[in-house]
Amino acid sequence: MEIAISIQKIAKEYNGLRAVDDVSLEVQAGTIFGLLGPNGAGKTTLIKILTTLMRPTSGSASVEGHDIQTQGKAVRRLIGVVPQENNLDRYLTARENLTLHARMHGMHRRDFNPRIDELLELTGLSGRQHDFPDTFSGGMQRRVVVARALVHNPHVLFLDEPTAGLDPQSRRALWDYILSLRSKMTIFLTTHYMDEAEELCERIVIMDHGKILVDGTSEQLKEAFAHSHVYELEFRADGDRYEELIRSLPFIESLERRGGVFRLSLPGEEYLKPLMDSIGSGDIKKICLREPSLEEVFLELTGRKVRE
C-alpha cells in the first residue's frame, strides 16, 4: 500500500532532554493509526513536528512524499489537525470558524459553502451553526474543531487526544464519525483511552521516553504479552474454602479475589484439568479464559507510576 507518513530517525531535544529519540516508522495511506504513551512520552512533540509546527533536532519525515522541513507549505495544504485544546475563535460563530479556515486554505465560496453545510449536518450542528462556541458544550465544541480540520478535505488528519474530557455520548458520536472517515483519508490518532484505541485503530504504536516500544495490531500486542493463562472462576458458595484450596495448589502462579470472583494464572492450559480435579465442579458458577487487555499491555510496558 501507499505510504502516507514516513519518519526516519526523528529526534527532538529540549535543553539536553530528548523528547523524541530517533523514531522511525511508516503509516500506510487510508488507515487509522494510533500512537499511545503516558504523559511526556513524546506523542504531542512528534505530532507538532509532523504538522510543521516544530522543527526536529535531527532526522527527516515526509507527508505524502512532501518533506516537512523543506516543503512545509505543501504539507500544510494536505493535512488537517485537531489539537488537544478546543482552540476555536470565540468571537466567531461555528459557521464563521469553518469559513475562516476555508478561506485560509484558499477555497472559493462556491466550494466551501456546500462543504461546510455537509460537515455541519454530519456533526449534528446545523441547528447551532450561527451560535458562538462559548454557548456550546465541550462535546459540541470538539465536533466544531473536527469539522474545521476537515473543511479543506485533507489527505491526512492528525487527532491529538480528540475525545479528552468528553462525556460517553459525545465520545461515541465522535468515534462513529472518525470510523466513517476510514479509507477516505489517513488518520493519525493519539489517545490515553485504551478502549478508544482498540475501537478505532488498525495499528497501534506504544512509545515512552521518546522511543517506540511496540508496534502492531491490538490483538498482536495482547497476544505478545500473554505470559500465562489467566482464568476467572466464580463459585456459588464456600468462597473462603475454595480460596484456601486454590492457594495450596503448587501450580498456581497468582490468585486475586474480588468478592466471589477469583482470577488466577496457570503456567499453561495443561494445568486446567488438575485444577478442576482439585476443586471439583459442583459449586462452580462460571469459568472462563481471560485475555490480557490493551491497558494491561500498556501498563506492563510503561509502568504504573503516575506521570506529571
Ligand SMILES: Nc1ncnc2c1ncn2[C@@H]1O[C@H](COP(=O)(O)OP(=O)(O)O)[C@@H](O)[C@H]1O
Second form
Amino acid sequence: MEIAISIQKIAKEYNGLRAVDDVSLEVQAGTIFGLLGPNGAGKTTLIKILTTLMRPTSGSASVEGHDIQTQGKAVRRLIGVVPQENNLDRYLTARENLTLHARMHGMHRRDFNPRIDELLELTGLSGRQHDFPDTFSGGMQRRVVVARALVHNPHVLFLDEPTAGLDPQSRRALWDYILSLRSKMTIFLTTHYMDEAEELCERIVIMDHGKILVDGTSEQLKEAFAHSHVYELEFRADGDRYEELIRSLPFIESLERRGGVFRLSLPGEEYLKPLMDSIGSGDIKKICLREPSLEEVFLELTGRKVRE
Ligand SMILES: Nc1ncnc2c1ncn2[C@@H]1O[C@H](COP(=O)(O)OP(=O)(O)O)[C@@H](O)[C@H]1O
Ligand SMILES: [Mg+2]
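Next block, the form predicted together with the named molecule, ref. the form predicted alone:
Up next: the whole complex, starting with the chain shown before.
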C-alpha cells in the first residue's frame, strides 16, 4: 500500500517543553487515521507541523513524497486543513468563504463554482450559503470549514478535533460526511473522543506528553490493553442481600450497582466460578461479559488525572 504521510522523529520544543517528542509514523493512503490523546498531548502541534504552519525543532516529514520543510508549497496544494478553532471570515458569507479559498488556490471560476455547489449540497448548506457564519450553529460552521478544506480537491485531509463541542446530531452528520470520504482520500484526524475514534478510524494511535503510546485498530488496542474483566449481573430479587454478599468476596475488584443490575470487575475469568459458587445461580436473571471499551484502554494508558 502507498504511504501518504511519513514522519521521521519529529520533535517540537516550546521553551524547553517537548510538546512533540520524536514521533515517527507512517499513514497509508486512502485510510482514516486517528490520533487520540488528552488535552496537551501534542496533537495540534503535530498537525501544525505536518500542514506547514509551524516548523519542527528536529526531524522530517513528507506528504505524498513532498518534504514539509523544503516543498511546503507542493504540500499545501495537496492538503486540506480543518483547524481546531473555526477560522472562517465572519465578514464573508459561507459561499464567499469557499470562493476566497478557491481563488487563493488559483482555481478558475468555471472549476470552482460547480465544485462549491456540490460541496454545499453534500454538507447540507446550500440553503444557507449566502448567510454569514455568525448566524450559524456550531455544527454548521464546522461543516463550512470542512467544505472549504475540500474545495481544491485535496488528497490528504487533516481534521483537528472536528466535532469538539457539537451536539449529538451535528456530530453524527459530520461523522457520516467524513465516512463518505473514506477511501477517496487520506484522512488524518485528531480527537479526544473515544467513540469518534472507534466510529471513524481504521487505525488509532494514542499519544500523550508528545509521545506515541500505542498503535493499532480499536480491536487490537482493546485486546492488548483492557485488562479488566467486567461482568454485569442481574438478579430476580433481593438485590440488597446479594450486594452485601458480593462486597464481602475478597477477589471483587470493583462493584457498581444500578437498581437490580450489578457491574463488577474480576482480576481474571478464573474468578467467575468462585463468584457463581458463592452466590448460587438460583436468583440470577442474567449475567454477561461487558466488552472492554477504548475508554478503559485510554484511561489505563494516559491516567485519570484531569488535564487542563
Ligand atoms: N504556541 C505555544 N507556545 C508554548 N506552548 C505551547 C504552544 N502551543 C502548545 N503548547 C503546549 O504544548 C503542549 C501540546 O499542545 P497541543 O499540541 O495544543 O496539544 P493537544 O492538541 O493534544 O491538546 C501543551 O503543553 C501546550 O500547552
Ligand atoms: Mg489540540
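Remember, it's a predicted structure, so these values are computed and weren't measured experimentally. Numbering follows the first chain given and starts at 1. Take the two forms, find the largest set of C-alpha atoms that superpose within 1.5 Å, and that set is the rigid core.
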Large Cα shift (2 Å or above) at residue 69 between these two forms, core-fitted: no
Inspect the rigid-core superposition and answer whether the C-alpha of residue 279 shifts by 2 angstroms or more between these two forms. yes
